[in-house]
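Shown next as structure tokens: one chain only, the form predicted alone.
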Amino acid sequence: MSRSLPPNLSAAQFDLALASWRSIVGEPQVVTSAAGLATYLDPFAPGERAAFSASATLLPGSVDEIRAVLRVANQYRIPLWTVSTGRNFAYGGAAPRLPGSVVLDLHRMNRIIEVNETLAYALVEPGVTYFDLHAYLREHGHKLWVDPPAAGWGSVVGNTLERGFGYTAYGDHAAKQCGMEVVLANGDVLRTGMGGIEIGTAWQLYQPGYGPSFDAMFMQSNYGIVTKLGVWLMPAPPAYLLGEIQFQHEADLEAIVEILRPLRLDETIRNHVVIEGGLRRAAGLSTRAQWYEGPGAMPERAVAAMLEKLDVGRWNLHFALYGTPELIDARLAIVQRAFARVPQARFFAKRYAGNAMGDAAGNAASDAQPTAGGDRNLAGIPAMSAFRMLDWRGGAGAHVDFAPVCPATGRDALRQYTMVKTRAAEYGFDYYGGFTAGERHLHHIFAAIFDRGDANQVEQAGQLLRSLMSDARAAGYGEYRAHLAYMDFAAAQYSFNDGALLRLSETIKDALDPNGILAPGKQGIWPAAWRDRRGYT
């Protein structure tokens, strides 16, 4: 494997700045070997893994020893791509998306620096994980709870910078973030909202601060790096349901969304509801191989027979409802009542009471927790339950997923998923996927899974992405997250005023780190110094 360097640099010019970063990190946090960088690829690339490579990784420890790694990057004009742990698999993973950057690694920087339980909160660096998190309020007894993302082992900044979303009634992990420190490309650190008082007391419970307000500004962007980051934590319960409702047909869709909407805005329901996809359910509990071993996408009798068999619905809708018994009993009745006006669904509930907490690791005797990954999320409690799903089609499994934002109506969540069907069946791929309801939008994620041992397989998955997200703009829906390949083109979905909001993006990121160094490319934001990069993988 041929040494990769920085665009536009020479060996000569990389290895002087090599020797500078060697000086502030140490030599063991700077990784330029082959063996190391290759964990830096993306796992579950969609296409050639080489084709967004690191020319070398550096894991710096403090805020002081990132700044002084800008001042080098700046000298040499070298680019980085900030990672807080590197896991936003199926979205990249920890590769740049432009080649040959260098890969700013800040899982180091771990530190819980503060846990408020009176006032909800939490002060954390990138490289705190969900499973860190909960296991600490856990270990010192608080009666707090994380609100989890599908996979756990994420960074509790890295998902919130990417506008991420979990389960329970703090899902909107955006919404719940509350103050940042952040280093500037030119070396500068800012605290956001109440933060810039040196002795303030209200950074994590008032985002806006004085005059403008700054935080949604880092969230998917490349102007800056967050270093710290303040969250809101969900007061445990006195006690909560999990429930589940199973319908039995494709259509239904249309009435779920319609009966959930007005449970979701009226606060009936809190959590993120999830309306999971039949066959997203039954990868969790089987293999395709056992229904359906032909070519291309399963056909209806495979997945009808699969549904019946493991005794799941077409749709399985998930929801919590928190608070006292009473509470709960009242809020179970009007959502009993309500989607009872759907022929043959079937409803299933459990209750828990809040303060079965279990220990560190999330163990607790007999039924005291939910036991169930996606129950678990549900509960506050992280889990990997979610990459079962890449044993479905067998082989070296792996996913990448189509994230567009919906309209919480019946008629587009059932337009949507029509679409998104119907064109991966072109390409050969089942449709895995469902919903996850905010108040007024759904979130509408689906996988396509592949063996990324199969070449064919590999090639099919990223063709059918593209096609997906050009269906998806000529029916007026745009993806809330993409991946590495596809930022550009996702970006250039937002035309409105011949790209103006692109444009902008773009004046502020030139103002603020002119040498192009942090992130190039992110989110189809590219610097001057990069722009005729543009598109190019």
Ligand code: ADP
Given for the second form:
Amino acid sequence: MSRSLPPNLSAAQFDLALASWRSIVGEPQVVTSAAGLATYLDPFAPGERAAFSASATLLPGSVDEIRAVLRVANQYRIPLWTVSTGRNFAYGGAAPRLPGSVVLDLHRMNRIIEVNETLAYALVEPGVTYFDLHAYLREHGHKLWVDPPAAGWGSVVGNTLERGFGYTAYGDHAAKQCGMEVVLANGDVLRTGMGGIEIGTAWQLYQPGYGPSFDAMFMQSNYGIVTKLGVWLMPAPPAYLLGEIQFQHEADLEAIVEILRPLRLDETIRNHVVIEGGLRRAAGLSTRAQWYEGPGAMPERAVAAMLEKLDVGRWNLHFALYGTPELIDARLAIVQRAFARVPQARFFAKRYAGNAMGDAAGNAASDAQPTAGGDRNLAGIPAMSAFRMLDWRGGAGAHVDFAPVCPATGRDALRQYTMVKTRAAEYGFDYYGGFTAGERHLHHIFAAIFDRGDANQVEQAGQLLRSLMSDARAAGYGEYRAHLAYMDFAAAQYSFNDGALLRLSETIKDALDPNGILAPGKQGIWPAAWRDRRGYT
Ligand code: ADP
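Would you mind generating the form predicted in complex with this ligand now that we have the form predicted alone?
Then the entire complex follows, led off by the chain already shown.
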């Protein structure tokens, strides 16, 4: 295999840059071996894995080292791709958008700098995972919850910057972020909001600060390297209830969303409710081969038989109520009354004491703790059960996600569902998906699950994603996040006034990063130096 080089750079120049970097971060923290770099390839690539390969990886241990690394990158104009723990699976993993970029892996910077129980926040470095933070809170007896995303092994910083979400009342991670430390492309270090005050007292307490506020600018962008991030934590409730409502008919989705929206808007239900499709629910309990082994998407008859046998709904709504037992009772009565309007809806609920949070390793304190992964997430306990989906189809399981934003109306939800299910079936994929409910929008997440060992499935998954994105565009929907391969395509959907939004993003990019060294192409934002690389792939 020939050596991968940064674009437009000779091997000799690259060797000089690598020598400088070795002297900054230390020999072992510069990865150039083929085996080492292979771990930074996208494990779920919906195409050639090598299409987004890195030429090296650097693992700095401090802000000062990052600044020194940037000096060298600017000198040689070498693009860097920052990751915190690099577990952005289904969207590209740790791989860079521009092939030949050097990955800046920050996972060694993993200090939990502060946890404040009184004011309910934490300040963390990029390498801190949800498991780490959860364990720390338990070890120190803090009565605070993290809000884990579906897979708890990723970092708080990476997930928050990508606007990931979880399932408790603090499920909107970007909204619960407060205060950042950022290194700009020119090496300048800034602190946002109240962090601008030298001897700060409120960095993690008041989001705006004074004057323009910039935190959101560093989310899903390539404007800086975030080295510290504040996150608000949910006070552990005195008690909570986890509920599931199963619905029997596909078309119930419309009524479910119409009933749910007012309950989310008036905060009867405070958590990020999940409306999980039957097949996704079934995939947590079984594998596809148990139900169907023929060609194409699972036929309707097989899906119906599977749901009946497993006793799960066509749609399964997962919600949580947090608070004192009296509050929970009052809210539960409202929720039950509202959803009882849907014929054949079935209710399940389990109550827990608020201290049933387990020990530092995530083990149950008693049997009075949720056990299923999805339920654990609703109770602020990180889990890895989301990875069960990889077994659904067998082989080298992988998935790529289509993630359009859906207005929180029944009509839109049913429209997106029908659109995605029909298109997926055309390419031989099951509808594996669901909706996570904010107040005014739903995150609609569909995963095309494929066997990476099957070249035809890989190809079809890639084609399906492109078709889905075109469908979404035609219908006026946009994606909230996209895999590396589709970042330009997704950005192009935001085309009002001939793409004025992207023009602004690139104007800012050029001002902040004139040499174009930070994450060229991320979210479709290309610096002037690499603008000719824009492509829909
Ligand atoms: P995870 O927490 O899931 O491991 P990653 O580390 O893969 O997440 O980060 C996801 C994406 O977020 C990266 O591809 C990168 O674009 C961006 N990102 C992650 N960490 C940082 C950071 N510290 N500064 C700037 N951007 C970051």
